[in-house]
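In the form predicted on its own, a lone chain appears below as structure tokens.
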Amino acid sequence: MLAQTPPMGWNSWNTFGDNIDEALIRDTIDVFVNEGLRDAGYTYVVIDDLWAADKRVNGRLTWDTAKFPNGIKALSDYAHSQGLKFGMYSCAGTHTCGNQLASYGHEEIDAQTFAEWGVDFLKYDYCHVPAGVNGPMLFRRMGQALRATGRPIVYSICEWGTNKPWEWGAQAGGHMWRTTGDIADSWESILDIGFQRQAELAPYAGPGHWNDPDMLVVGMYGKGNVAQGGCTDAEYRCHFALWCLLAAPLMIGCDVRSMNQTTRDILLNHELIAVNQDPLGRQGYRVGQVDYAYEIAETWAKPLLDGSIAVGMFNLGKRQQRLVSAPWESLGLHPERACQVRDLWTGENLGVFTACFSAHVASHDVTMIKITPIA
């Protein structure tokens, strides 16, 4: 079965949007290698829209010759031989959101396409769909024509939420599904799209399903194809935990060459990861929100296998520092009950509480804990 976890990667989309090459993801590829990128559970190395050449050949969908002088086959070989997977981009409309040549009316053959040419992930787009088609039929096709290939493909669905796909998605075939637009690297956008737009779609995620709420900005710092401004590295730190705890696909969107230390710490911390990839496949949720004058602090919680409770403690506020609480209470915990509180971010156990857990959280900053009760 595929994406039991949640999946983990790379994409291309939000630094580089068309400055693509052959030679910028074989260098992420051997940057996931040497960087431990791979060892920590990310896996695919996914080029997004602006690959394609402007005209198909015998039908199918060939590579710019000028970006890809080697093949999209080359690429997908040496991502295998690294021990990754190779992902794809294509769209339900007549062309992708780029302009370039899309599936619609064509979704057999370049299901077989990018089967044959090792294709692991495919990420499929909702641009220039044809007036009065329904778009979660066309999400249906083209996860049929995956299945039809005998390849194990995972299919993300990304059509930004406008039809509810969390209610559909899976039974067309998607492993995930985008459930709002696009992510940009800004406060706002994390505020928008994580913490109001989530809240309500744990009950449609599990393993083998996933809700997505776009790629991560960590470590763009207002650089790249999406960037608006960028954020603080509390900021990125926030967006970190809250996406780990939604059980969100972490797909990477900085340019991993050119990481600083700051945004390996982030990125590479097994603990947070071990959160997002629980086998339990529970998505965190909301369990207490305080706002004082628009200083909001926020609890979100995650259920893990093993008994124990992930819970980030979130200062969404201006004010500089405020106390965050996580009642046991609201955990689903006997208010009695002892347990060890071990911070996610440094690995230090803090010691055995009873009732509640309270942090001092800087503003735009988070503290991620697992509560785990004491037998």
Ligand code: GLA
Second form
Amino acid sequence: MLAQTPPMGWNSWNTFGDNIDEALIRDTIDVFVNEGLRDAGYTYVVIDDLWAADKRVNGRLTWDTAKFPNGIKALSDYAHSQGLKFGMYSCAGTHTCGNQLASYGHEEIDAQTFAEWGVDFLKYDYCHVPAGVNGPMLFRRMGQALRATGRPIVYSICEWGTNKPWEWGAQAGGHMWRTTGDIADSWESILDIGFQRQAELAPYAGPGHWNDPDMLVVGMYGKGNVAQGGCTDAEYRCHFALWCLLAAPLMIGCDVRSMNQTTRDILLNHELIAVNQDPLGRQGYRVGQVDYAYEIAETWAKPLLDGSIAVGMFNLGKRQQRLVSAPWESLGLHPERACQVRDLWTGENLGVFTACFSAHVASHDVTMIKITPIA
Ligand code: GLA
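Can I get the form predicted in complex with the named molecule as well, since the one above is the form predicted on its own?
Full assembly next; the chain just shown is listed first.
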């Protein structure tokens, strides 16, 4: 059974776009091992668009030899030798979004080729689909072709929410599906994609099938392919905390070779990762919202397998400090219920509370806690 918890890894697109090659992927694999990303659960190293040659050979896709002189199989072998999984990208249309050859009408042979290369994850995009063709049917066709290879391959559907993939993605064989257009490295994008567009989708996620609000921009700081001004450290904390609460796939998008300490601290926070990877597999939802003038605060909750609740308390407005509250009643707890509260960023137990927990939260920052009812 694949993707029983949300897939975690890295994807080349956010930072590198067209600027990918064998050395980058090998170095990234090395950093995953040396910096503890692999051991924290980040498993899938994925090459996105713009890896392919411009002709098929014997009907098969093949790689750009200038970028990958030793071929794709050598890279996938290297990833496997380092205890990692390896991912690739294609598209349901005739061409990819970056205008390279894609899999329309070649689904079986391409799935077979990916399987022979040792691919463990396929991101499948939605550009250049012929007019009049039914999108969900095309995604199902590749889902079946992947299954027919007999290789366990995580299938990542990328059709930007166009045809409500949360309603059919799992039946099409998908393990995750993008719910929106592309993320950008900006606070506005995190607000739009994360805080505004995911709340209604919680019922569709669960073990083996996840909503995907796109890859992480944590640590990009305005550099790279989807850069758009960048975010502050606090904004990256909000982004990561929300993606953990949403049970979203955690695909790192920054250049891990040059992460600063803050980026490491965010991406490697094992208590937040544990929230994301909780085996119950529930997607979190919004339980509280204050929105007037420049005061915007939201509280999101994710029930965990052990009966505790992860809660993110976000100050999304401009007020420098704001009291954000998580009343027990909004979490389905009786107000008299005594609960242990733990700060997940610091790992500090904050004490036993009843009725409500409140915290002063800085602008565009988050307090992330776990509330555990005492038996
Ligand atoms: C689309 C996808 C992106 C990325 C690019 C590659 O825009 O949504 O995530 O894969 O294509 O061209």
